[in-house]
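One chain follows as structure tokens, the form predicted alone.
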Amino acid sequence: MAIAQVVDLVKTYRMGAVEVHALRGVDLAINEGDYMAIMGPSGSGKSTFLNLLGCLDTPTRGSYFLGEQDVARLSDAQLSHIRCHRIGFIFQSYNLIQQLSVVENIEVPLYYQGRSAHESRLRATALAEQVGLADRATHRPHELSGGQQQRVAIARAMANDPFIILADEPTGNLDSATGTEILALLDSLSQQGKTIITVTHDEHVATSAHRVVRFGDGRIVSDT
């Protein structure tokens, strides 16, 4: 069953006098389950493409249903709340909040929803537990290796029970051998019946993906 869909998807950015086509009419449907591999080189619309899906820009034309909504054209305030409920982000960077603990970065998004402080605990806790954090749970960012703050990035990702879980270049900052522990970590969220929807350059990360599409000059080229 198709959780999120894309209809004639455009996207066209004008910087001064010319206009940069990033997407060029995409149509894809996200199955729930689905553990996505997005690929393409420089400028193939793929970037832009995770930005639409995480309701961090909005397209020129097109339409995108996430469940039975079409949020293409919502306010700056909606694509917010759709954020903060249906869609878990983690980044090449990690983005955690330096003067936080670990449990705390997982309560973040929690935050925003208006959970209780007992609640948000509990939920952060059990989620620093499943990705192997518990006997880190009180260290800050700086006291972590790059594996662990990544997990932390996973535990906060999954915090809001999301629809959809975008990751951009998981494993971008790793080593390969502590990328290869994420990718089975993500794996295991996939083998929950998350969705996972994850762009990459890297060939290795594409292979644990269950499905694998393509982008060349702002459309999809393959989808197997």
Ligand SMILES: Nc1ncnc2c1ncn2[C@@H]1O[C@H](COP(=O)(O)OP(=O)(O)O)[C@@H](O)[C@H]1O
Second form
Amino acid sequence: MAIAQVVDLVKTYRMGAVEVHALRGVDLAINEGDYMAIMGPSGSGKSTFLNLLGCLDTPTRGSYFLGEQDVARLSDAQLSHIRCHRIGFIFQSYNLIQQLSVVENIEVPLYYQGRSAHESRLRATALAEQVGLADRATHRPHELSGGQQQRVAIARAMANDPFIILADEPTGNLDSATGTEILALLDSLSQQGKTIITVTHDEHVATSAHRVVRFGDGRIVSDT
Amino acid sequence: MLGFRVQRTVSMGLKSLWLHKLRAVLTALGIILGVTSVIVMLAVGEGASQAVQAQIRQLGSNNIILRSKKPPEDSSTASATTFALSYGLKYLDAERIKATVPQADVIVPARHIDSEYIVRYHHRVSGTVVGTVPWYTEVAKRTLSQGRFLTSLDMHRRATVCVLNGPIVRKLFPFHDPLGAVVKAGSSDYRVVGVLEGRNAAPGANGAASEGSGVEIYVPITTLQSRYGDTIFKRRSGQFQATQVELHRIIVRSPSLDEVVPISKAVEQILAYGHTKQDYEVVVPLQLLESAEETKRLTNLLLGSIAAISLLVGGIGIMNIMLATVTERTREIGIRRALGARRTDIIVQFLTETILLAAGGGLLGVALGVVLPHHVVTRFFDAPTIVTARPCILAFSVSVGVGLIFGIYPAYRAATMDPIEALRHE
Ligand SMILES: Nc1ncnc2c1ncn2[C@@H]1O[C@H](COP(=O)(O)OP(=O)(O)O)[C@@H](O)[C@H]1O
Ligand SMILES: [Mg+2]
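The form predicted together with this ligand is what I need now, so please give it after the form predicted alone.
In what comes next, the whole complex appears, and the chain from above leads the way.
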């Protein structure tokens, strides 16, 4: 069953008189439990697509159904609500908040859900343990290695128990050994039944993903 | 639920400020100093004004004080070097006032002989001999520290008795009890029957209370009259000058505060009728009090505007730093937005920080403002200070308001950033 579906999705950036066509019409259905790898050359629109899926941005044209709801034309507050409850983000550069500790970073999505401090702390601690950072719970991001920081980011992405986890080149800043560890963590999430979409340049990922979608110049060129 | 949210927001704001403690304090410095200086200035103003009011009250709010004044010299009086220069209040003035304004209770005539030598054995001081009436103490609000004041019998008998004030006692009787002793003033001897208590230094305004601080000896006005006559001779720059002043002062007491001004008007008319020259002055302590209050109101207005400006400057300082903070934390804002923060959440976050900063500054300013006047101004500058609650509450509320107003724009800037752009920010 498709939990997310995009129809003829178009995103055009306007820079003065010049129009940049980042996405030229993308159709895709994402099923529950999918583990999808998005590949393609730089500038082919992968990040743009992921941001649209993550409700960080709205498309110029086309529809995006998340569950029953067309989220393509929602207000900023409504999009925030969807990000808060249904989306988990993992970024290439980790994007942890530097002044917060590991557990506090994991708690951020729960804060915006209005969960109680006690409940948030319990859940965040459990997640830190799950990604193997129980002993680092009170450390600050700058005291951690890149791989460890990305584990925190993964724990944070799972904190709100999202529909979809979106990862934009999660291993891009890591050496191959650490990258493999991170991918193993994503694999295990997928095995737990999470829906995961990850942008990657690593052909290796393609083997563990169920589906590989290749982008080229704002369009899907293959879907296997 | 709301309380819980507020608590979490505030604790998040405090945490964030705590991270840059020094910066926070420096940012709030404008507010701190603004609030402190307002409270200190108002405390000094209040202290001074209370002191002035107390001094004016000592003159008696019900009193109208008439004093003889040497008229401005003009050609008609230039020839007065050969004749006695006659000016000032007359016994007749006192009579007329008594007859015309019967509701005015007590009328105290007084006459001064200045620069007279007062002698006891080999101690000698120069002072003023004041001829007055028994009810002088009651009207002028003076109290006796020893003995009694002059009586009607003294008046009637033209008795050679006197009452001394504090300064003269200290000079003539450093070791002895003055009561019963005899002092010589001019050419007559007087027996001391009482000592007046000292009075605070006179307020500058018109020298209204100038008596009481110098060396003074009080004798029955009738005695003075018989000893000195109406004409006083004095050597001045080689020439003898004669002046004729019947009364130096008349105090008219109104039975109620409401009648002070009408009675003073009536008295002025009576005097204007009897005098061709402006050789007297009328001092109304109640009006002095009113003008002192008006002055205070104006001063407060001025201080208020200074306060407003300094808090404005403080607010601009805070806004400046908050704008820098927002830019510095662009990435954080992007992350929070991606993780589900609404624009409102971001606005609340930054607005809370700004308000906490301003309110903290205001609180610190109030604390300093409460402590400094007493422990620094009064102790080291010897100025009376009174800290009242009103400016403290006002200054604190204004600080919070400043935080709110100057926090809105930075918070708005933070909230309207594009999340994707913000996430890419280095
Ligand atoms: N904010 C933007 N403004 C203008 N052009 C943009 C913006 N974001 C992306 N683009 C353009 O859209 C295209 C797709 O970019 P992106 O989705 O980041 O590619 P990828 O992630 O596949 O490398 C690129 O040509 C890029 O320059
Ligand atoms: Mg990209």
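Numbering follows the first chain given and starts at 1. From a predicted model like this one, the values you see are computed outputs, not experimental measurements. Under this definition, the rigid core comprises the largest set of C-alpha atoms superposing within 1.5 Å between the forms.
Comparing the forms between these two forms on their rigid core, the Cα displacement of L9 stays under 2 Å. Taking the rigid core as fixed, one finds a CA shift for V205 of 2 Å or more between these two forms.
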